[in-house]
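A single chain, nothing else alongside it, follows as structure tokens in the form predicted on its own.
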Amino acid sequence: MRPHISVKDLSVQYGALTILNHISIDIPDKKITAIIGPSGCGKTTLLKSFNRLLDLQEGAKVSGQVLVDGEDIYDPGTEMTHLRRRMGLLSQKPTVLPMSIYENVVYGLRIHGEKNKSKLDQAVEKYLREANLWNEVKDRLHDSASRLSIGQQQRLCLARGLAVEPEIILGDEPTSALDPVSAEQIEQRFLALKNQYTIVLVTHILRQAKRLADYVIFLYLGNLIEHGPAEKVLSSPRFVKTQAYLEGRFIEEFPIAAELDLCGGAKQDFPFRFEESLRGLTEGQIFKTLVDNEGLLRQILDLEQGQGHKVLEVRQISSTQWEIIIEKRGIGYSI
């Protein structure tokens, strides 16, 4: 799948608090990507990094890169109005503007200089239809948007976002404040629109991720634990923390019995020191190794399949280093 957004070694801090820790991920083009994880794990922070809304958060410090179609949006020369026009945002609670339904839809178009009444009229109908709202409001376009139901307001916000012709739709738990019928209407709109837009949703509803997502990202405590095609991640996750979250179980940290640093020149000792470290463990004990080479990382992940030892987690801890957590299984030592 071709990436539309590429995140490279992204970290976000608020003061001394780290919210996202060295995240590297590709968001596929014209698919629905769901970001899942428990509350406080960094889901919304990751979403807001895509359109630089983090700039509005006092004390936020961002490092790394976010590339949209290859353009680094955190480059000092990035034009913010152009960037945010490329991305529509639906928040948890709909935020209609204190004006008519019509003026809500054309608000962004007017900001960008569109004055032609015929074009504005056409845009209102087109995007209210795309949001599945036209038939409900076509006879009261000049009524206040605040008179709409919450579900209708959220669809109006979707129409307003689509009117500036973005490439990407971001949704921060966009159905959490809606009743089931309104939530289903929003979900159906996303499914209908995904062939035209890249859609990225934060959701705490696993059923929603299963219904909508083509791709899933699982975050825990600011770390990227697992990502991949939705069917694979949600049905047969590779890592135990993902499995625990999907099953509604408490996520525990691993008791580390031994550690091995294979960075720098030490990687030349692989696999001998690796085998030696495992030899000293009993079955079920947990082993942590540190690597700074993607080739070696892949070697260890591939060798897991042949020897039966279980890789529990892979965590990027800097731009060039990864921690691999392994559970010893079986009686063999050799990797």
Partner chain sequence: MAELTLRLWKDQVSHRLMILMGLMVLFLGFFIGGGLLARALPVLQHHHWDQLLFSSQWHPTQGQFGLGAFIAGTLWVTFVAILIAVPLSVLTAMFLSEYCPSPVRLWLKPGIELLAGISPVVYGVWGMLVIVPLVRDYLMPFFSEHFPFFPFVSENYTGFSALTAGIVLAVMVSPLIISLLEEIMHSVSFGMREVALALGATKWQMVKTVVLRKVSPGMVAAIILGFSRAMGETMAVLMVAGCAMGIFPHSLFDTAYPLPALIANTYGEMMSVPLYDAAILLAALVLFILTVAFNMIAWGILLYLENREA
The other form holds:
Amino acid sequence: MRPHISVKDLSVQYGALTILNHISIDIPDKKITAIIGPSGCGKTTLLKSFNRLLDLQEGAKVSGQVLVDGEDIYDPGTEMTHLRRRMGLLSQKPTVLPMSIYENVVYGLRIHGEKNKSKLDQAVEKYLREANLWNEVKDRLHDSASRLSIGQQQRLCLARGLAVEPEIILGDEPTSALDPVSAEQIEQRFLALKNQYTIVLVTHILRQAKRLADYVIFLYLGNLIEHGPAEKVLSSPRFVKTQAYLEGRFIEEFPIAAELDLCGGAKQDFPFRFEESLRGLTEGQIFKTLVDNEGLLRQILDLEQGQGHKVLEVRQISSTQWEIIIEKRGIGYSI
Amino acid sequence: MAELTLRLWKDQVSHRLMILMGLMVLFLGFFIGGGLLARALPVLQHHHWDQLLFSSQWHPTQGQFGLGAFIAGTLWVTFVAILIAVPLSVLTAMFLSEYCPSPVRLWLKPGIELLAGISPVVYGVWGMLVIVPLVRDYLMPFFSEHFPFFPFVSENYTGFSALTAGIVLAVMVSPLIISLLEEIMHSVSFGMREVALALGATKWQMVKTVVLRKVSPGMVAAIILGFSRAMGETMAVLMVAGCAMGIFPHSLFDTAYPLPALIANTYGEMMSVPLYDAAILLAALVLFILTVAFNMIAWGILLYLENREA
Amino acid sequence: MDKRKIEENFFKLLMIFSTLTVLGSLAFILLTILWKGIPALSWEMVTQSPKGGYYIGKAGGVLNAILGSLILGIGSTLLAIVLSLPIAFYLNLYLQKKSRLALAIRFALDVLWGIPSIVYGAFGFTLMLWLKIPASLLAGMITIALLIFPIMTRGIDEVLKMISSELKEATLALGSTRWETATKVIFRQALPGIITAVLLAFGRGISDAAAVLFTAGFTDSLPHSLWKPVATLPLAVFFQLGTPFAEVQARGYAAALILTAMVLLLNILARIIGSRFSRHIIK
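Show the form predicted in complex with the partner chain, please, the one above being the form predicted on its own.
Full complex below, order starting with the chain above.
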């Protein structure tokens, strides 16, 4: 799996408020990736960090990297207009520009200097067809776009986004303002387009994620809780919070009974210190440990198989530190 | 119970009074127009209206009251002012609304509005001290040497001219235009800007194709308001326009004698000559009709836009 | 691509240039007034009325005009409040939000706001002839009140609009009449904003000259009667600059400085009170 977008240790803050907390993740190429999670958990922020529309929010501080095809888009030398051209955006509420249907579709092309009338005409037909809107509007291309129904407007927005020939389509709950029929049409479009485009979709509708997604990212309160192939995350999630969310249960923070800081320690004595800490706990109690290298992280995650302890959550808390939350289980040889 | 009756009675009485005052507001305009018309009637009865409005023969003592030159002077000066003020105001509003970091904007905007409160007389003083010499010593010699054709040719070397008045008026009305425009531009939805940028527009392309397009009716309204404000300005113009009784202005550097200045200037003498006062009040009526018409158009557009948004 | 960047930078430069031009000319005005006004400013200027021969350079000051402007301004502001407050409350409390009458009244106020002050002056003059009042403090007050009440009403109107409709509804739901709601709850809540609107209108009132030229007249004595002419600062500036004597003109600049200082102080005060107010508004 070749990543198309690669997020490395991305954090976003508004003043004292942390919206995204050290997110690292890869978005696969030519697949539909769904970002799920309760509202207010940073889904849209993550999405908008991909085309740097976050820059428009005053007071947003971004750290970390987002690589698109290996190029860091937060590098000061990045040409933003080129970057954004490579990504189409569909927002929650369809936003048509105050001009005709025709002009809406060719807006992006005109911006990028295309003047040839016949090329523009061709583009209008091609992309309106791709968005499955052509038959409905072909006789009134020069009417104001605001007269279209809201579902048609969203498909127009899709056509407008496709017209600049992006590689990536970003959808921010693109069906949430639409009626079921229009929503269905948009979903069909996504399925039809996914062989040509990398599609990233924010949604709070689980069924939509199930219908569309190949790959799922679950965010909770700005933290990346779980990500992976859709069938795995959605049907047999690994972590407790993901399970709770999928089952519609209340997501609780864990009562931490003990903590262990393994940062800076030598690798060899980790099993010993780890065992020592677990020994004091009874079954079902929860234990938090802090590590600062990925090797160690992986080793601890293997515990689940090795010793039967349950890893409840793994959370990156700084560029080199992870927090692992473990529930003591079963028959560890400590007993 | 008696207490409740009293409370309701108070409510009713206050309500009636308020309705009355509301209606008064609606009719005040007509009242002003009617009052001026009643006073101007004698001169309208003695002379044909087209002679009054279009003739430039103004000889009160001989019973000639042609307002033509004054109306032309008003339009000429206002036109010059708007020609200067509009590009400056549009660009400044654009800067404030789109480019300027918001802490700076929070300071600049009230600053500009604050200066809109300065007395017109003070603008006039500034015009006499700064703009009159500027026009007399620099602009006029420069233009008459390099561009010896309309509208730069003039025999008036005093510096008190239509251009001078235009510059002063432009400075006076630009705060109004800027703050109106800035507000309209700022209210263009975030989503629309986002769309343009997401398609790869540069910021300027976004402003040009989305913001400007969206605000163009509001912009027209703001400019009309600026125009009508400039048209009615009295004291500053009176102090710098030269105000020599004369003919239609033919040059930027000719003196101009706009209507408001005429009204202000003749106040002392108008009761002594027959029909003179009526002619002056006719001038006020003309000014009233012009400004009310412009304001109605402009506020009509703005109210329509506001309602459409909501 | 390069072309787009060039275009962007070109217009950005133009915008910055325009902003600097506008701000620069406004600052220029203040500096000019300061530079010309300060040398002629003296204690005598603000404590004495014009003595005989003041307008040919003899002793005196513009106390008559300072006091006249203040009294005229205060009187007309009070008159305007009497008109403005009820109308603004009527618009916001008695009429429905989408009411056509409210729309019409707001539209009328905006149009009235755009009528030039010289026209108000001329109208005031016809009123004077009609009511048989001479050019006087009273006539000036009425004219200025008419001139500033549209601004004041719209200012208060905007403040009242911002007060949440929940507050209005909650108060009405408690069984208050609309009149009680207006006077006891909304008025208190909106008071700082109302003061801002009133002060701004007051500033406009004292800075205007064209409306009082016809109606208030001018005099060298201190204001003492509603029925006698009264001096105003803007006209004092205007008349002094109209003389051919350098000393008198210099004192005109000083009077302009006094006027500007008064108006700017009022405006700044109004805005400070206003910003205090908006901090407590829940949006």
